[in-house]
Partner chain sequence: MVLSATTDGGERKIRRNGSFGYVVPALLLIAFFFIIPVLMLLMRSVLEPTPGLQNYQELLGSTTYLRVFLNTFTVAGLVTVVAVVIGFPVAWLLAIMPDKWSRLVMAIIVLSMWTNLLARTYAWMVLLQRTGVVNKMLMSLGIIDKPLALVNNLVGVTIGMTYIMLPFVILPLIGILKAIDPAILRAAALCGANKRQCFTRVLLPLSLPGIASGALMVFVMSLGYYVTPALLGGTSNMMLAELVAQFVQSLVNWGMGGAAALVLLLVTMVLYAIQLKFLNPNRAR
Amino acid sequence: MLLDFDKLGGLKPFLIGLTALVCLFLILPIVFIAALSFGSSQWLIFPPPSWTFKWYQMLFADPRWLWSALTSLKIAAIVTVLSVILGFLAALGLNRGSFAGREALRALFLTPMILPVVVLAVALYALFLQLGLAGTTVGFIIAHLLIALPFSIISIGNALEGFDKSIEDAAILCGASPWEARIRVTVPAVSHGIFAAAIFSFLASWDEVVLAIFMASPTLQTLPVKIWATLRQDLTPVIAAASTILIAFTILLMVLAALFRKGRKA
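Please give only the structure of this chain, in the form predicted alone.
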């Protein structure tokens, strides 16, 4: 191979050290925020003078934090289902269609991944004010769906490219309708792409803060918005506890995705 790690000679220690530094750069902030969430000080002081679960008790005892977390879960779950369904249909049309403007339509679907989120948020906020959707659950879902849908189209589209369509055609020849063949043959065959689409769609909604700030209202806030609003008012370690839970849930989903891929390879 052109780049064989065992033949890099003196570059090996440099690359190993560089990789370690990058990993530390990514991991240390997570470790710090988790440590602060268990600190006994009422301020965000590192290292903590002692350890306590007090901030987690306060977090779970406050209905406003619990309501924000449930709101995030509800919106993310709905967005995930819609994103996977619409993403599958869109990927199916983009991968198998032969109509004029197909590549332009593909680029349009992927625009939310390229466009700065704050620009998209301002545009949606202005539109939703006119439509009466600002500060509503429907507005949240539509806004989050816009940024989640590209992940579904890419993940499911890549899975469809590796799928042999002749298997689906064989099912049709055996008496299945076109949509029955797609649901009973194609969907299971590209389940790894659908699972990846679901994970990324959920995380895109679960972690989104910029769009959520514009869509939020005093009575409707997701967990990232609640963290941001509390951070502007008071630097309490409860914020660190909420952030740690947010990060832990994200890591759990990524681990499940990795185990799913590993199981398929096995």
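Can you give me the structure for the form predicted together with its partner chain, which would complement the form predicted alone we have just seen?
Here you get just the chain by itself.
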């Protein structure tokens, strides 16, 4: 009865009320930021005395914002490609292989995801200082690849789990070479996993703050580093404007993902 929605009785208003409050708690900060980004108050008074686009104008007038966004985009794009390729190969190996220590290897690959990022950041920073990779694009890519890769391995691994390998064998018996079969049969069959891997990898890099703070140099900053540095000085509404653009971008990604899922079902 406790799991029958229509028979909850007095619990129903309680649960619905609490859930509504939690929804408000989760959505309000996002709505506030979007609203304040159009408000005229420098001190982020709510409700704003009047509405304005000036924070967006300031945002776009400062080339460092645009530059850091482009840097983020470039790094995230490269990380996404590498993460999907390495992730596909690793997932294939873990899924198909029968070598010893397979489970231990899987656990090892997923460790960067559960480890406190700050530990990884400090350790990599020390290494990169010695290798001369600190403050370079390559350093950024390696760091972000480490935390993006687990998402790829999980997403593609799950998709491979649901894929019957004998279909690939059938393609080989039809005359395809193993790699041809893999690319023409397996890759399309697990495309939803690859798509998920790409989205998660991109977001993992695009939103990453901690590693980026350590990897950044005055000349090489990603968007989160730029926001972080600005935040440490003051709470200027320009950040609200930047955040709103990021939120819009997130919603776009969610809609894309939803459409993709719908398309797959139809």
